[in-house]
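First comes one chain, alone, set out as structure tokens in the form predicted on its own.
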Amino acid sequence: MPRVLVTGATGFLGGHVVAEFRHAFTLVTTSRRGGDFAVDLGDRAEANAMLDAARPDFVLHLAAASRMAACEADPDGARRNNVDVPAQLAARYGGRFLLVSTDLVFDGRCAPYGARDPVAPLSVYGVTKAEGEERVVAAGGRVARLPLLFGPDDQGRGASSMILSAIAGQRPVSLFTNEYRTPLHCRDAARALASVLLQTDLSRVVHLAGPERVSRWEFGQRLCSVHGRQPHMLLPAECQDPLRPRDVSLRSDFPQRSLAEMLADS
């Protein structure tokens, strides 16, 4: 079976990877502090101990600085993270490299959005993951985009989780009425990612994800229908935050599941 370096296992993302790719291949993990190999790939010198004892034929990369309002208070970090990190590892593995990115490439205004349409950022996080992506794909490399995910998960990652353990504990969430997303299960973004991650002929840059275009709000509300919820505890919000665009919905180019049958296995 192939050999697969997965970054950023113990992430939301990671885990429902992990879990998938374990069926399909020879897996090995790492994170800043969990998998394999615990590892802070901004060290160019124990990155590359970690890589040349890991010996994957693959790379998945899903390690990230991805909190918005972190990138935005170091964005030196951000890059560090974002850009410099997946440039290094696409110069070494090429095609052999998968980067995950995100729909916050976008700046809202011209939705629903294709892989090959031009990037522009709003965002610290968006502008240096749109230059990773940049650099990956010079080094030949290549990039899945994915939008919101949800799924389940113990610690209330994601966006089904936050909201589902908002009710059982009786605590309002606030969602948006005005900021559109196309959301994905996480186990379906990980069948994809591994479908993506061998097919190195594909196209450079991809989009994985889910088959309708919903507001924050209305996921919300469907989700609690789902799951026979009440969603008492949801309460509309507009979007007032100039550095998050208003939709990034993007056309996959993969099919998915239905999102009701999404919604059911949250």
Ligand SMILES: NC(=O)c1ccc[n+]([C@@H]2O[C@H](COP(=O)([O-])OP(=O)(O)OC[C@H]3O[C@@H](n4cnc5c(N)ncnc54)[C@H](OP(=O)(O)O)[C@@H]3O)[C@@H](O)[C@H]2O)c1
Given for the second form:
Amino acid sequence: MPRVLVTGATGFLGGHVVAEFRHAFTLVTTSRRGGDFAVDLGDRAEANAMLDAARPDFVLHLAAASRMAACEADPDGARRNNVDVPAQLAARYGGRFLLVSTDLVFDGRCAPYGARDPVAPLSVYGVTKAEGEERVVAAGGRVARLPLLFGPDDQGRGASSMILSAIAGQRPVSLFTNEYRTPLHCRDAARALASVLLQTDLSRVVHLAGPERVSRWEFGQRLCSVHGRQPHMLLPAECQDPLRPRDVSLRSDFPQRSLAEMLADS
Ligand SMILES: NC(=O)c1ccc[n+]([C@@H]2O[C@H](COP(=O)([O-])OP(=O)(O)OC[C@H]3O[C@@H](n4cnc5c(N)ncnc54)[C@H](OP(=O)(O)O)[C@@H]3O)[C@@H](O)[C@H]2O)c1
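Next up, can you give the form predicted together with this ligand of this protein, since the form predicted on its own came first?
First the chain shown before, then all remaining chains and molecules of the complex.
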């Protein structure tokens, strides 16, 4: 079985990836505060010592500064995490390195986006992820862009858990009517990433996205309907934030389950 290192294994997507990858790979996991190796990848010496010990055949890189507000507050930290770290890993592993990136590298004016469309990020998060992609590809590595992710999570992370836990706690939740994405269940993302990771002859940048374009508001309504929940705690809201693109729907390079099936499973 190929030996696969998953970074960011304690994160929202990381939990689903670890659950899926356990069956298919000899798995080694890392993050700052957990996994087989607890390492800050921004510390080059620590990271190299961990990589020497882990001896991976392939690396799936999920670790990132992934919160938009935190990236705006600390652009240098975001650049270290989202640009320097993946560039170093890609220089070491080339085509055996797969960076997970985001639909937020686009500005939302020309959706739906294919993997070859030019990027035009609006936020520090998007800018640093786009720079990370560029450095990874220049070093011979590969990139898989993902859309808004959802799925069960015991810490309430991700689009569906956040909505369902707010409803369970009788807390109102505002959802944008004018922000469109192609949401994908983390399990589907993890399965597609496993397949992309091994196919080193694919194009350098691929899109793994859900089959339907929906607003966050419509996503919430459909989630409630599938789960038999009353949607009265959902409040429609209009996004005015210039840093948030309005429509970053992706054209997926891989088929996924229907949105209805994915919502039922969240
Ligand atoms: N969530 C989404 O909807 C979404 C959508 C598109 C793309 N993505 C991309 O998918 C990836 C995973 O996202 P996520 O939502 O799972 O993120 P997350 O929940 O914030 O998890 C981030 C992970 O990265 C680790 N990490 C961060 N900085 C690190 C460092 N310097 N050294 C070592 N580990 C570090 C964290 O470890 P600790 O917790 O131990 O610090 C954590 O395990 C990211 O690359 C993100 O850009 C996410």
